[in-house]
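Presented as structure tokens, the chain that follows is alone, the form predicted on its own.
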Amino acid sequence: MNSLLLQNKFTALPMNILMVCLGNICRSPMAEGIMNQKIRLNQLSWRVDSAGTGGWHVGETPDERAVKVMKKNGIDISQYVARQFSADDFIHFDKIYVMDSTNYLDVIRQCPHAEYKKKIDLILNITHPGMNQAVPDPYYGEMNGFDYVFRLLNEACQRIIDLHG
């Protein structure tokens, strides 16, 4: 049997993951927080960060509704600070998960080398392969939209752990 198949979570290779949405105040910091919790629970030596394709919210903390939903689920993202995606992120991250097709196109446009394109994927392709489904942006909606986004991202992050952890 292949020795890599015998590796457990404690010997998994380190991975650097970037979560990307539009403004980096709702979906991507939620995904970062969820993944950070799963990394700790699984004792992995992975690193996760988040960024937005737009610069409108750089330096801001996450939307208070996102903070509230995350806190309700035992995760504190209140100290996260929004930043803008940069072409340098292709160098520092092994996988770049985007929340929707607009984010995907914005990230692809900044891709400095063709080989880096394989690092980018829609996060829901993890749970629904090849479907190219978007994580809906809850910003202009109600609290239940943030709850729904939490459930989608929690399932996707768990699948990432299951596949690579």
Contents of the next structure:
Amino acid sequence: MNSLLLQNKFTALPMNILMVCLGNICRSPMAEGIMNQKIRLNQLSWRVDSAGTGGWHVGETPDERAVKVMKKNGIDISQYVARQFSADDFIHFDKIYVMDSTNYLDVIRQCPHAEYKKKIDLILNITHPGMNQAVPDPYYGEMNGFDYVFRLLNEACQRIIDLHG
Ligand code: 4NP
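Now show me the form predicted in complex with 4-nitrophenyl phosphate, since the one above was the form predicted on its own.
After this comes the whole thing, all chains and molecules, with the earlier chain placed first.
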């Protein structure tokens, strides 16, 4: 038995993570599903949720292309329901990972307290520190854009687990 693994499992602090994109039907529900699976596999007592800065798709299930690529990778997000980001999320979540700089500006604009600003980061700064790279919006593109988003998010979520789990 790997004692380091055991130690991690029982000493990891609970963490509440919010994944944020524009519509909450493509990138952020994919990030939520990926992270949920890793939380389960690593038996962590973390919680993950997702939201969109825009309200156009509130109440909808994810884009069928996102559902498809996730299913191909063994994760079911077909029952997730889109919701809109709110300023209250700063209270309920420890980390708010956004997909691109527009999401970042939309979220920080709603920040009720300067202290909370450090909760927000671009998710790809986990794998590419300080580079402020975007997870490209796959909504208007082809299926291969969703595969690419899956690879980026899977790598970033695994790194979050490796660093904090
Ligand atoms: P998401 O993708 O932000 O990754 O969920 C989008 C979904 C919908 C729209 C834009 C982006 N839209 O314009 O409706």
